[in-house]
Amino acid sequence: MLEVCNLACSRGDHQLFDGLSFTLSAGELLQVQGANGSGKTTLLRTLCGFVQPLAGNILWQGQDVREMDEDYYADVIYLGHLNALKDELSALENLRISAALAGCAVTQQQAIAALKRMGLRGRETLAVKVLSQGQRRRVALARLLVSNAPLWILDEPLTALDVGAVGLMQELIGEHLAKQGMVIFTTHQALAVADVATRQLALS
């Protein structure tokens, strides 16, 4: 379980929110909502350890994440607005390198299978710079398929995706939740997972 207790965050001199508390259990899907500038991305990055909160605690399985350090971050995968891909490398190379940096050993066969699942069959060895924006986003999202992290934190995962890819993304999230995974996400597009009630967290 993820527990957020009385969290406060700021951007520069501007406080975004304070006293924020919520929990997330295995198999649950949470959408963070709010106007632009309300702190959605800051909250997600704080949960990943990229931003330090002004106050409050984040607990994972009952333990403060500041005490767990790498044991917590190994259980989290974050995908942000940017795809974080190297243009000169192939889709396959990008996927394997990003997995290795996250401490996850992925074979070439596993990486190829993930890219095919994401609709990139035949493009695995192409340099990312020649791919469309939607295809580049699919390469980034393929990281989810080769990760063992139970907690997915996704900032606008549907950006640049066509209708078919959005449907695939909803399917992948559903499979992850069915395996008792957890997902926190933001989106400006509709995202609904079959047989799963999406919880809402509104930032004002």
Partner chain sequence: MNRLSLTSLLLLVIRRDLLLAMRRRADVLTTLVFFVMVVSLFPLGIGPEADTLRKIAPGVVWVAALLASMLSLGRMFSADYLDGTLEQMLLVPQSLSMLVLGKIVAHWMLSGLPLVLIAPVLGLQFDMSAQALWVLIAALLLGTPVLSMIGAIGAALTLGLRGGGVLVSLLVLPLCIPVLIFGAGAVESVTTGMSAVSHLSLLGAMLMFSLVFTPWVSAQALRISME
Given for the second form:
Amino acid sequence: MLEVCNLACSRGDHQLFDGLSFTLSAGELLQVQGANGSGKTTLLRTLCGFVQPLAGNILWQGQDVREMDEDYYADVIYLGHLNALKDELSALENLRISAALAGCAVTQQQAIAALKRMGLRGRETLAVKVLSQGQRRRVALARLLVSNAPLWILDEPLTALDVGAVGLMQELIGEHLAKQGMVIFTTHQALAVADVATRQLALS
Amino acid sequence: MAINWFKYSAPSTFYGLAGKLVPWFAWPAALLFCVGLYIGFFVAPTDVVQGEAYRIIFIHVPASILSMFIYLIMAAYAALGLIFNTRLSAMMATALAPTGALFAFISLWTGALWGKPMWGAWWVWDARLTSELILLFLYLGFIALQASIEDTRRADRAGALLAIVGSVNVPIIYFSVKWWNTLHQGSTIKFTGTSMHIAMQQAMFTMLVACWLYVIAISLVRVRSIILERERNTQWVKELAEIKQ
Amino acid sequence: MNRLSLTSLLLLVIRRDLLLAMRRRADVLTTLVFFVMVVSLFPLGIGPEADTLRKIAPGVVWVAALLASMLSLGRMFSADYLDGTLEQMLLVPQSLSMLVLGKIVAHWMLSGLPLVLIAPVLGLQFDMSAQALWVLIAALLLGTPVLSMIGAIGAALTLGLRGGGVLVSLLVLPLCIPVLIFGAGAVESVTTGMSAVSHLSLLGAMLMFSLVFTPWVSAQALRISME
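Okay, that one was the form predicted on its own. Can I see the form predicted in complex with the partner chain too?
Zooming out: every chain and molecule, the one shown earlier first.
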């Protein structure tokens, strides 16, 4: 369970939000909403521990994440605005290396299967620089398939994705929640998962 | 009576306190500078070996001592700021850096002035002068790093880390420069320390105290402007009498 | 959870950075060419007298190595920073320090090791004796990793800043002076008929000291810069 108590964050001199509290239990889906500049990305980056909050605590399974450091990171997968892909490497190499950095050793077969599921069959060994924006995003999202981290933190996961891929994302999130996973995401597009109520968190 | 020290670690309370303290350090500093320079230039006797030129040491030595001390104090403040996340300590570190650099520069300048009549050259690769030069580089690096980071929080923390790494490195640098210097048979003229005249000691000591007071006064003034700049959006700054005018 | 052990993380990061460098070979070569060029400029500026050249050779090689390693420091983290990989690296569940150490080792293999290998050839240009050449290689082998390690701190602190390349030199060069002194001093002491052991052991001590502390400090610097 992820608990956030009285969180306050700022960017530069500007206070983005304060007194933010919420909890997220296993199997829940939380959408962070707000206008541009309301602090959605900062909130997600704070939850990942990149940004130190001005005040407040973030607890994971009842423990302060600042004290857990690396044990917490093993349970988190983060997908930011940037795809974190290397242009020079193939989709397959990118996926295997980033999964290994995140702590999961992935076999060639598992990685190929994940890329296939993301609709990248036949493009596994192409250098990422020749792929389109949408295809790159799919490679980045394939990390979700090979990871077993319970907490997904997704910043605008649907950017550059076509209708088919958005449907696939909804499916993936549904499967993850069914396995008692948790998802926090931001999006400007509609994302609904069948049989799961999307909780909303509004930043103003 | 117990004083609540943490009360003064808040920038808003420290701003007022610093304002009250500044004259208490600034005036004695000015007075002692006059006294120290008078004794040094007019009372202290001419040195047997070095003639009149030696009198520059009354500025050179306190400046050198302080340039090194200020770096350590700066690193200590930086470490405090990094560990306890107190904003005021980071501001103090930032406020001290230009003064430290100034003293390092004065030390080099006066060292060169002293070197010309003593060694016959403006610059000699003497171990102490070289270390002082490297110290000036370290100050400039710290100032440049903080100046190029716009986000104050990152600037504070990045500067702090650099200052700590620098202060660990300072003894290693000093030792290595000394080693290098002895290998190359540097021509260092040493002061005959024991036979220093009493008036010389008085002048040196007065100047040292004056410099210390000056450092405290000037860094308090500087930290006050840093506080104002960083807290410009807060209510208490807007309510200050000097801002309202 | 099948977490990777620390050693396999280290090897993974080194392998990854080397693989990336192999796909972008030009970067490695530019550093090396720069080094060779700077060293070759000195005789042109100073004059071809063999005695003078022999005397300044160790200093020239070391200063050039220092400058060449500054040149390549910008690459250590900036590519990963720009494409978002660095964010993923901060979330590494083993140890960020170990990951940073991997990046430092890879950086050294790509920018320091080539310099060590080419240095004897340059030494011959300066008419250095065989004995002096061996000491030069030993000193560079011990010293250049320290340059990469201290440089990593500077590179991490200046991440994403405007004019970061010049700034990183300003921060790192003063901290590298001891390496320069002992590195060049080692060669000089054998040419003047003394033993280079004390210089080399001090360089070794610096290497050990930096090996223990700099990966952790750089990791902290990365966290500060990524905020």
